[in-house]
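Take a look at this one chain, the form predicted alone, written out in C-alpha cells.
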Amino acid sequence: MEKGPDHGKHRYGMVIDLDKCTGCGTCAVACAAENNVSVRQDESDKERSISWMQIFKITNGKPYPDTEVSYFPRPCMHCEEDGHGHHTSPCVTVCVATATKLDPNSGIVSQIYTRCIGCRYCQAACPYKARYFNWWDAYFPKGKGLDRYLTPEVSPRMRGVVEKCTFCHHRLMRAKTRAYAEDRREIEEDEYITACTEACPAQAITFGDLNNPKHRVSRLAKSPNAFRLLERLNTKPKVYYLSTKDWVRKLADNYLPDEFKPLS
C-alpha cells in the first residue's frame, strides 16, 4: 500500500476476489452499457473489438479430475508508476499529445479523447493491454434501439482515438455534485462505485478509496491473499486481486515452471 509524495487525499482502487468470480461476464456487459462502448455488426475480429473490461480464463494445467479454473476480470489497472520509479503510469509517460494523465487528487488515469491523435504509443506501453484503438466511428443504429441506452454523461468516442476504462469517472463527478448540493465536503463510500462493482452478481468486486482505512477496499488490499498483475514490473496498479490459490498468484506474475526457465 505505497503512498508517494505526490498523492492527493484520495486514491481510488478496486479489489477483485477471484475465488468468488464465476466468469459470467456481467461486469463486462455493465461496463459497456454504462460507458457507451460501441459494438460492430461483426465482432469476430478480436484484434479490433473494444472491451474495457475483459475476462480471461486460466487453469492450473492439470488433467481431470485435478483441473482447476479461475477467471481474471481485467479493467485498466490505473498504474501509479511507470516501472522506473517515476510517479506516473507507463501510458502517461509516452503520450505525445498529453491526452492521458494521472490525476493526483483521485489516482485515476484519465483519457482526453479530443486531444488524442491516435498514435497508439500508449497501447504499446501498457503491459496489461487495457487500451483500445477506435478503428471505426461509434455504431449505435437508431432503428435497432441501441441509441436509447446511451449514458448522457459519457461521450461516445470518435474514430481514430484510444479509449479505456476510467473507473466510471462520471460517477465520481455525479457524487461530488450531489455532495456539493448537500453542503458536504466528502462523499460516502457507497456514493461512488463503478458499474462493474454494482452489477457483479457474486459481489466479487469491491471499489473505494485505498487511502481511507474505513473503506472496505482498503482493508481487502492489505489481505495476505492480495496481489496485483505483473507486480515484478513495478507499475503499482490500483487494481488488486484476492485468491487463496497459490497457482493463481503465480500465473498473475507470469510465473514459469522450472522446466521452462532458462539455464543459468
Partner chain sequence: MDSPTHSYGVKRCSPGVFFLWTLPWLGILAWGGLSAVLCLWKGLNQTNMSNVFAFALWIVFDLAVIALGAGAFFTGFLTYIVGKKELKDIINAAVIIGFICYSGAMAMLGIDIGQPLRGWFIFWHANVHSMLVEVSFCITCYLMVLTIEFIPIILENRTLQKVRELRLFGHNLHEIMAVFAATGTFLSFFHQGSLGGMFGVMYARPFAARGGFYIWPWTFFLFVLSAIAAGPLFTILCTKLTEFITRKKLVPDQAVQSLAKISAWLLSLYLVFKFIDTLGWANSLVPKAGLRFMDFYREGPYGFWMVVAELGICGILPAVILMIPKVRQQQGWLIFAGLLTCAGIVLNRFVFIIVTLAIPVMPFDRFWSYLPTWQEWGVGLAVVGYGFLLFSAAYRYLPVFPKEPELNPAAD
Given for the second form:
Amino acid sequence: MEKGPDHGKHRYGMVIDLDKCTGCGTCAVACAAENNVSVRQDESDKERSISWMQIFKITNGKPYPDTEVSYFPRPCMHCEEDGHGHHTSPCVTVCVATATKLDPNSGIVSQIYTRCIGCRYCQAACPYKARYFNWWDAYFPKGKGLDRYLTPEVSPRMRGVVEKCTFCHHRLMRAKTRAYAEDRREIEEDEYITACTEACPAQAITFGDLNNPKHRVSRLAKSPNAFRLLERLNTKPKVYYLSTKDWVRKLADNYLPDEFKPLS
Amino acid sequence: MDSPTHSYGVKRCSPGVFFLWTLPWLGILAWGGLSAVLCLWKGLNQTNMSNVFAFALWIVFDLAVIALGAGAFFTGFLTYIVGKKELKDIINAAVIIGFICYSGAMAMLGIDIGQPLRGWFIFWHANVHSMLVEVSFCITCYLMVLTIEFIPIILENRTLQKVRELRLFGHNLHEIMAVFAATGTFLSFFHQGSLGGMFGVMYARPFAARGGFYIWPWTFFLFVLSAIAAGPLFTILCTKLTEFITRKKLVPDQAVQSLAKISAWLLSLYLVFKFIDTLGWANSLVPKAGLRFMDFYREGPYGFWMVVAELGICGILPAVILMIPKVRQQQGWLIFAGLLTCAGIVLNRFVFIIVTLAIPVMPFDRFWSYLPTWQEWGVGLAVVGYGFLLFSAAYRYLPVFPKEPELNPAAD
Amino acid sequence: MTPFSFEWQWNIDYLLFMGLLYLALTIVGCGVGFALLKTVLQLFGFMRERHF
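Now show the form predicted together with its partner chain, given that the preceding structure was the form predicted alone.
So here's everything in the complex, that chain up top.
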C-alpha cells in the first residue's frame, strides 16, 4: 500500500454501476437475510418497513418511446464528514448517547443497538433516509422456518431502536479473525465484501477499500462517470455510483437551472 | 367561601364546583394516560410516526410548550436580576406555568423515545457534540431549578405556613431566589438555543440548516429570542384566562403592560433577525445546495402561505399592535396580539420540525404526509389537561397572585 | 458524564460542557444547602428568625 495521508487506515466503500443495475432487488433481499432484518406480516406500510438496502426507481420523465428507467440502490452512505469538514457523519454528531460512531480504522458508521435510546434524531439528520426505526418487536415467523436462517453473527434488534446498513461489518470481523489465525496483517480484497455485493447477479456492486489503490473500488471511484448522492451537501459519502447517462447523474443531486454540466 | 386551606382575604368556589371544573381535565388526563400506557406497552407503532416523520406531533408539542414556558425564566430574570419590582405580581404565575410546561414536556419525551428505560443513557453516555444532549441536560437541570422556585410558593399555603420548619425553609429559599433565577436564566438560554440549534445543525437538510457563530447556528439565537418574546405573552394570556374564568382582576395593569412592552420590543427584534436570517439563508445555503427558496414551498399543503402566516400575520401584525402603547393598553388588542404571537411561535416550531422532515432532499424521493393518531393527540393534550389541573389547584390553594386581595376588596 | 464513564475524553469540549453543567449544579446545590442550613440554625435558635 502506498504511503498517503490516510496511511494505515482503511476506508471501505462501494461503487454501484447504475448502467448495470436491473432493479431486480436481489441485493435488498440478500441484505435483509444476512442482517436478520425483521419482517412483518404486512409489509405494505413502506414508511415503517425496514430495508437497509432500498431501491429507488427513477425515470427520465419523457413520454414513450423515449422513456428510460434506472434504479438507485441506496445502502447507508457511511458519510465521512459533517458538512463543515469535520471527520464525522451527520448522524454521528447528533446522536445523544454516542450510539453511532464513525470508525476511523474502517470508515464504517456503526450502530450500537443496545446503546440506542430511540430518540430518532439521527433519522431526522440523515438526508438519505438510510436509518430505520424498529416500530415493532422483532419478528421472524417460526412456522415458515425463517428463524433457522438467522445469521448468528448479527444481533437482532429490539423494538424502539434505530438500525441501518453496517457494510456487513461482521464479515470484516470474520475476515480479520481468519487473517489473524493465518498470521496475516492485511486482508485481501475479496475476503471482505458485503452481502449485497456478493448477491448482485449483474455484478453492478463493487466493494473494497477506497484507500487501497489495488482495490477496484478505488479505481472505479475515480472514473469520470462516478458521482455520489447529494454530493453538494458535503457529507462525503463512501458509496459511489457510476452512470454514463446524464439524466441519471442529474437526479443524484439538486441543481439550479443551467448548473448541471453534462458529460456528453 | 373561606377555608383554612385558602389564602387570607380571597374568595374561592365551593369544593363541589371545583370538582366539577376538574372533570374535563381529568378526562383528558385519562385519555392521555391510556395513550401513554398503550405506547409504552405496545410500542411507538401506536403512533403514526414513521421513518420519514421521525419527529412528529409530540416534538411539536414539546418545543411549543417549552418556548411558551420561557416566560418563567425570563420573568424571573427581569424580576430578580434586572430588578423590575412590578413583575413580582406576576412572577408566581410565570413560575407555575413554566413548571407545568417543562414537566409536561419531560413526561412527553419519556414516552417519545423508543427505549424509555434507557433515557438515562443521554446523561451517562452523553455525546457533548449533540445539541439534543445540551437540551436534555439544561431542561433537566432547569426543571430542578423551577421546582426549587415553585417550593416557596407551595409553602406559602395557609395551612403549611403553620408548620414552622416549612415556613422558615420557604422564606430562606425565597430570600436567595436571585441565585436560582440567575442559574435558571443561564440554563434556559442554552436549552432554548440548543432546541433551535438542533435543527440548524442538520446541514444535510437544507431547509433547516443554517450558518452560525462558532458551534451555534443562527437558529440557536433565533429560538432564544422568539421564546423570550412569546413566553411572557403566554404568561399574560394565562393570567387573562384565569381572570376571565374567575371573573376577578388578579394582576395589576402595570405588571402586564411592563411585560407586554418588553415582549413587543423583543418580538420586533426577533422579526428583524428572522428576516435577515431568512434572506441570508435563501441567498447562500439554499443555492449552494442547488435549490431555490421557492423549491421548499411546493410540497403538499406546505406552501408559501406558511411564511406569510408565520412572519406576517403572526409576526409583524402582533408586533405592530404591541408596539403602540395606546393599542396595547386595550385588553382586547393585547389578548389578540398575544394569541397571534404564540400561534406564530408554535407555527415556527412546526415548520422546523414537520416541514423539514416532509421535504425530501433526494430529488427522486417522494413527499409523504402524516396525520397523528388519537394516541398521539392523547399524550399531547394530556399536557394541556395537566396544566389546567395544576394551575387551578395552585390558584385555589396558593397565593399565586399576591395582589388579588388588594384588587378585590369585596372579598374581605 | 463523569471521567469514569466510557465516552469521557480529556478534551476541551468535554471539560467546557461538563464543567458548566457541574458549576450550575453546584450553585443550585449550594443554594438549597444554604437555605436548609439556615432553617436548621434558626430552628435550634443559633440564628435570628426574621419576621415577615
